[in-house]
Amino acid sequence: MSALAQTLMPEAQACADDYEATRKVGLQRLMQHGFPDQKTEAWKYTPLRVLEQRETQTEPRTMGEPAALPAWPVAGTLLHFDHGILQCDPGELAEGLTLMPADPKALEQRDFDALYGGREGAFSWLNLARFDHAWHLQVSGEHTVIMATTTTDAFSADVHPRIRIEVLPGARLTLLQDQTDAGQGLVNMNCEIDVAEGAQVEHVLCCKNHESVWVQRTDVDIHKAAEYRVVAFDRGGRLTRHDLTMRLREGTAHGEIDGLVVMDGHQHVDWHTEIVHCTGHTNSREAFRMLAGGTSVGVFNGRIHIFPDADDSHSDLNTANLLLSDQARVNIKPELEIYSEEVTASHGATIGQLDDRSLFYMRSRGLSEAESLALLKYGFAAEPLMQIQTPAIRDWALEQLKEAL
């Protein structure tokens, strides 16, 4: 057993509840595959040394007062995961929202091997082996849900929140997911979103991490005539990894991904996205941007996978990246895997620095160097956030961007 496995899989007493069989599957696969190293292709540019050098503590489940929550630009139903524990009374949700424990039998019947794979999915297996509660949220009608994940300065444990969101036919969901950490622990989250026929989801994911290690996997299934749009704004962290997989399951399904990462200092941010066209007559689009300063390291791996016979599928992937210092690095890898002939798919990728000519032009118009740099960076970074469809959230995110820059 590796040192990391010994750290994250202590010999604790087994939790004997309805999810015990599912946890055993997760533990068996984790022990079988092990944790990734830099020979693992999906983790080639993201070493786990930071996590290996820390000693996570087994904390009591009662953490005292929950972490303070920020102000959000919209009102909605709050799902607050504080130190991995959901601080919410299922009976107090608005009409049309139903929160319940996940069905243990349904979890046992899931084909997690096909979903998580081998060593590259180690943290998903770890989540399956160590989660305390698995939650299931059903959405009907039109709702705004704020899903906040927080930790305090004393946080030094590893926690594994898990939730499945089922958006029923014809429903509309605005999901604002806000992540803010403190302390030096591990948050390893798993989120599944099922968008039923004719449903629409706008998912805005804002991350503001510090010294904790954050790992999240998001799996999205999009069905007939359904739409899912996600805008991610990641402000960096000591070590952050997000795997986002979007599957277009039925014809006329539509999915979009817009992402922005702003890094500085010694931060390391890794985004792996995958768009899977399971059938024909489906459409997708992805645009992802990174700004890297200091000695930060950014990783972006974007993959488009079009199945055989998925004719009349259309997909576009573009990533543009800006290096703000000589020591910053960005590793990008766009991938197209196409097994059908009657499709249109494209990708583009660029890495560059701020244009000296643009900087000179702005200086010649009376702006200071600091003002010129800020405007150039904002102009490059704002585009993904402009895709947020809810005006109040869009304005709030743009203000957050100004603060970050």
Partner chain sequence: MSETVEKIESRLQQRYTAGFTTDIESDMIRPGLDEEIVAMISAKKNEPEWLLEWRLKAYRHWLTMKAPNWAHLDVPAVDFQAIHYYASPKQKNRPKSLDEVDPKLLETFDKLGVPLHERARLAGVAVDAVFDSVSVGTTFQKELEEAGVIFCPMSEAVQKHPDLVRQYLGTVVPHTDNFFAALNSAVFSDGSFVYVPKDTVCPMELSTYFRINARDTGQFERTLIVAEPGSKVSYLEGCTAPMRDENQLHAAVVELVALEQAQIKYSTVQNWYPGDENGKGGIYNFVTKRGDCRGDDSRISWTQVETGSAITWKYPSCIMRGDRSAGEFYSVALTHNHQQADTGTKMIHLGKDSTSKIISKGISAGKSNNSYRGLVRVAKKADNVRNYTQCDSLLIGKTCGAHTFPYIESANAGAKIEHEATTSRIGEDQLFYCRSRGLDEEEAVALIVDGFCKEVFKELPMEFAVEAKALLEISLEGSVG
Given for the second form:
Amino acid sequence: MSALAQTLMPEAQACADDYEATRKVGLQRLMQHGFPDQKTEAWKYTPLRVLEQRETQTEPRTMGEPAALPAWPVAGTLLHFDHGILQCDPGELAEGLTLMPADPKALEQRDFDALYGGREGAFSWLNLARFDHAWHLQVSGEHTVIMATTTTDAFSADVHPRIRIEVLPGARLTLLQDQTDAGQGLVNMNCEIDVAEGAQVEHVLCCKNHESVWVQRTDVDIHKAAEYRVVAFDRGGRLTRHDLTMRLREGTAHGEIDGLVVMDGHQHVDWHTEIVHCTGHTNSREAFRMLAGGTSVGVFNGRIHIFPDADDSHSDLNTANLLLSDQARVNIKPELEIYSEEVTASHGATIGQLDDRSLFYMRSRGLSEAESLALLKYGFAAEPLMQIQTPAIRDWALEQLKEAL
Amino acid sequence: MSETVEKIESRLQQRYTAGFTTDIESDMIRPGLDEEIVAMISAKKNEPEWLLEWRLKAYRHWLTMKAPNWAHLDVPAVDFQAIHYYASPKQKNRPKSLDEVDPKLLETFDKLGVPLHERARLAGVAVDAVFDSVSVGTTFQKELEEAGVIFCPMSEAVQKHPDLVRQYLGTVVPHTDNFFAALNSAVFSDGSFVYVPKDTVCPMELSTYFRINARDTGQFERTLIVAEPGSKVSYLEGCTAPMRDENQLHAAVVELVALEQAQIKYSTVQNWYPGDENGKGGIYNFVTKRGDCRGDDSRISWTQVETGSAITWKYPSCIMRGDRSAGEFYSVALTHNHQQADTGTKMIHLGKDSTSKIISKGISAGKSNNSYRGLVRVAKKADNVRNYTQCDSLLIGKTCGAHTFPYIESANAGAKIEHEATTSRIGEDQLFYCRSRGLDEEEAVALIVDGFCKEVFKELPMEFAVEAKALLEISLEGSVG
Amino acid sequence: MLKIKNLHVSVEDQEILKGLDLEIGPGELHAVMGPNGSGKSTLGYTLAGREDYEITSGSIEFDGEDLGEMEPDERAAAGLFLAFQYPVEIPGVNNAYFLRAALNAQRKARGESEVDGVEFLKMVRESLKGLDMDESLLKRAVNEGFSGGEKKRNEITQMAVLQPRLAILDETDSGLDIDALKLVAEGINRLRDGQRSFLVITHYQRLLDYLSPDHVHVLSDGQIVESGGPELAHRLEEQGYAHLERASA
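Please could you give me the other form, the form predicted together with the partner chain, since above is the form predicted on its own?
So here's everything in the complex, that chain up top.
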């Protein structure tokens, strides 16, 4: 593991700017805790061998033209991270959107220990130690923001983009996050979303990864009468890990997570979601589905955590998983950690295969076996995507699903 | 509602009726653990050389291990050098029959509701009574012998059936398995040995009653049950300990081997001293129990009712090695005051068409924390596996916690696995409904909790289902008016 | 059209059909009645080609072809339709999309051109109207959350759109109230054109009141034990099946 620390944390990395103190904290914690191994509970199903075998470059980072961008179904303000660097002129944003460097003092005062913990949070500490820029986007009014993350074939670096999105009281944000990679590097992204009182966020996270290692952490705070809904559509990658934590901070906060992972080949995808009811009168739900083909490995850890005295909290998590090949594996762990009495919390989990009866029913109506299987898979996979509220994005995602199956 | 909670809470401040101490002289070896102690225990039991070697190997391995810290438990450091690893009531020789057993011991088991003498024995249940580190007597020996069933203390089995013990000991739970299993393998004192021959249905329930009495001792029993092809046996254990301010350690190992078409049913009613309402004292119950469905079409069923112990760390598990083999786990775990429980099961599917079922009911009250932790694993070659898991938690009061940590791992595309978990409290509407039909609050709570646990109680042998229900009711009783 | 000779069928090594003979000509409507466990549903599933329904001996010919050799979808393309006793719910698959995909798959297999969306919608709407079905059912997932009656009417809608040459209706009447029963019967009658054949499997005679069957057969313990005209159904209704069960016991 020390080799990994060596590669990713060279002594001679230093950007002399206002964030030095924050980076020092990140570095110190990373050195103290180290990188996770398979004895680290939160990483037991996700070995880092692929990353250990790679030599990523930290400096200098040579870049040519940014990667080409696809067409999106909605118009919006584009924040494009290419090789971890934001390709955007803060002055050119639409009115109501303010992009600025994060306040260094605010970062220094944050209690990151409570957020990232120990060894399990190594990549978050790494991000804190190594980020180039820490961005802060403020949103007021009603906006659609497209946040694209790309790399090119020549990519062999490790990059640590960092952004905090603050959705101000009463604002409405549609956030389409579309990310893909080329090359063989490490993208270690950290995203914070703060949904202020009465604000509403629809977050669609689409990722299609290839050979790069992708580690991403998203921390969402939801305040009074605010709503946050995320639909994640993950089409796999060589090694990807997502940590999505949703904290219901104040009464009447509402949060929903829908997830779909479609894996094939020798992909390894690990999703850890956590819903934290910090206080009472809060509602949440989560539905997460994985389809594992080829020799892929899917990991899903979904935790519901209800604090003491968070009475009248309600949460339900459901995960359904399909193993589509003899070589695929799925490891799932839904968790409940409940410290309050007047709550309802439940989860259900299934692992199985496509239903024989449905298959027969479809074939008896004239569809071939292949057509029936494709339609059944599509039906299973489409449900989480149907939760996307913006019709154009929903249809776009469903089109992509057809392509993926 | 808070008034209701208070009432339920006060009802949970049960008096621990098994908390008395028996005043009997004890033969204890010095506290501490080293190779000499291991050799002393082995010598006390007049064990063969191979068994001493086996113990020493386990001890040396234990030295390289660390106590597990992954459970949702707050375990104070245990000073393993302060424990007496062997204590037995002083008797001149091992009694040849129950008539020779010290009357004080007989009286102890009488008080615990487990009479051993012939006139008062439980009908149809053979009992082996273990007091601290040794077995004081086993009932119905003759009747069992006639059926060909061996049911005796482990120390006796080592002498009389050394080949059987050697063949199976440590084959389900190897000494390397975990910290407490290694410790047990080094210092195990007594426990029960059961052997059911081919095509034999054991003519009666077998039961072991464990009693910790001596101060500063640990109890490290080891139980081994072997069911030959086509045989069937039902076994029950019960446990109690005196009320003491210090914590005492109980680290048992239970191994079950079911060969082709054999069936083993293992039931536990665990009522070790849980400590007082301030969390002082109580037993640390760190137990490794595992059943191996070694033969095709074999079946192992665990049922546990866990109401005692300050800390419970226990995962009775099944390995479905044989094709079409089946594993079951039924559990009720009640925690209150400062009790902590992290308990559940592991269902490891290796055989084709194997099935497993898990029903877990957790009840948390007071300042306790109660966790279900379970693993369902389907190996690559295990085709057509079925598992169903249901975990329900009931919270009583605002200061307790109920947690569920299921691990589900499938490497076979033909497996069907279903898991469901819920957390709730006793509904006001349920209470109101019961009361409007004439039940008082206490009766209503008892009724609802009993209903909540029904699926598990019905798995217990009849005599013990009554006992288990009574045990829960005691926990829910005591503050009338 | 359909010729079943000495058919023996086993499910999980248990023989259910034990030498069944049945012949259905073009345009005929046959009813098969019988007590629970006589093998009625097994007959339906076997004709539709469900896996695990193993033909151990005997033969089924459909238009001169050996049905036993065909996959379920090939049978559908050849014009065979089974209305399920318990229609399967398929979450996530749109009801209209499914039906159109099925129709076009069948047409393609027969070398016919595909039906476009507009034409398809016209066909479906017509069928729905007669069945008093709400169009919103088309937008929902296949049978998901449908009431028992809605599921059965959805089966009849599919039948009307797919236009099979032989329709097998497996206890389509069960769980329907009298109004729904009439609608379903009308739906069936509308499709009777002198060429299309029907095999109606039922426990009760009441559906037959609206269908006027050409032949009625009694199935008991895996065999047809009696055949006759519509009057046989009435006799069974009066006498019940008890005498059959005694005879086979």
